[in-house]
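As a starting point, one isolated chain is supplied in structure tokens, in the form predicted on its own.
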Amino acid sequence: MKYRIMMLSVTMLASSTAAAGDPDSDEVARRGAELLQPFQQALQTALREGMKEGPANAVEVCRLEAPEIAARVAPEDVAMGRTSHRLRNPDNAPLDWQREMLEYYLDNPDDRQPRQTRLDETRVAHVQPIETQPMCLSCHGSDLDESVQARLDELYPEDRATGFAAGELRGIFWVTMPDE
């Protein structure tokens, strides 16, 4: 019986680690990071000129702005975002395979490097952690000046989105793209 399950067990794991093998290579990671990095660079740019105006201003930037970059540099049938495993905003709930890459991440703290998954026959998807930045506590931190909770609660009633750290996974960036 112990043989059995364990045989069981190294099969389930090949099977995975298999279908995962492909979308694994230097060339997927490649892509995806360069997909990504203009949505990463723009919204960093968009965040803190919103910060020149305030934290509550940056809340609404974020909103905002962050579909729009994603949609305007995002090249024909790729699609990108970000999600996280506490979401301010639920049009950003996590779809299942997102869902598996949070929980990746979450059980395995040390890991921050990207990851690639297959999606179906012909598409794939890379991820990035989202690391939580000093300039991130702001309006995802513990001690929130009153206008940002006052704009949180206005826009996001369920927002869970706070109470992280420095350093504190707050979610990943995204991309799903065909796969060459």
Ligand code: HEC
Given for the second form:
Amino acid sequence: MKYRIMMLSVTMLASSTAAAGDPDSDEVARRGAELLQPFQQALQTALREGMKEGPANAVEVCRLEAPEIAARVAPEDVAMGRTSHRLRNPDNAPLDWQREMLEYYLDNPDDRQPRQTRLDETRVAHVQPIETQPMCLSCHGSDLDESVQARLDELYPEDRATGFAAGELRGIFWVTMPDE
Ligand code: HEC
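Based on the form predicted on its own presented above, generate the structure block for the form predicted in complex with heme C.
Let us now look at the entire complex, which starts with that chain.
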């Protein structure tokens, strides 16, 4: 109990002192969620379509389409993508601020709420945790089909994104935007 009260006052202190430089979290959260929505939607559709021809085929879809979709749906002056603490593609490696977000979620497994931060005077960021779902396990789980594993070995020799369980944090969606 004592601990909880202490935590609460630390949080209150942090929000009142940091107010000057902090983004308007509600506003950034609203814009961030709106910007990420078409990215998430298109990824899901591409994955579902690709899976119709089996997960080994869908590996290729994920590899080629994820960056292409991010570039297509992001308005000018907005960037978005996915990153993780256990990467498949090293091109998705987290920047420092993204690593801090990942660490926050790993340290606080009960908090799966989106978070916002300020990057500099003109830019703010929004992130959403990505939870591993059962349908992700054919490519990110522990018991992969041989054909999937072979495809992954070929394309991602440094793959660290297997061995996830359903419900586990897989990574984050991130978006950066101008501070309006
Ligand atoms: C058909 C296989 C397949 C399935 C199913 C799949 N993924 Fe992936 N995933 C991949 C591949 C391939 C990449 C690497 C994409 C790239 O090269 O950018 C990847 C990359 C990622 C990344 C980016 C970070 C990294 O490690 O490079 C995240 C996050 C991710 N997947 C989450 C998920 C989630 C969540 C699901 C379930 C909803 C899922 N994936 C289902 C194959 C798959």
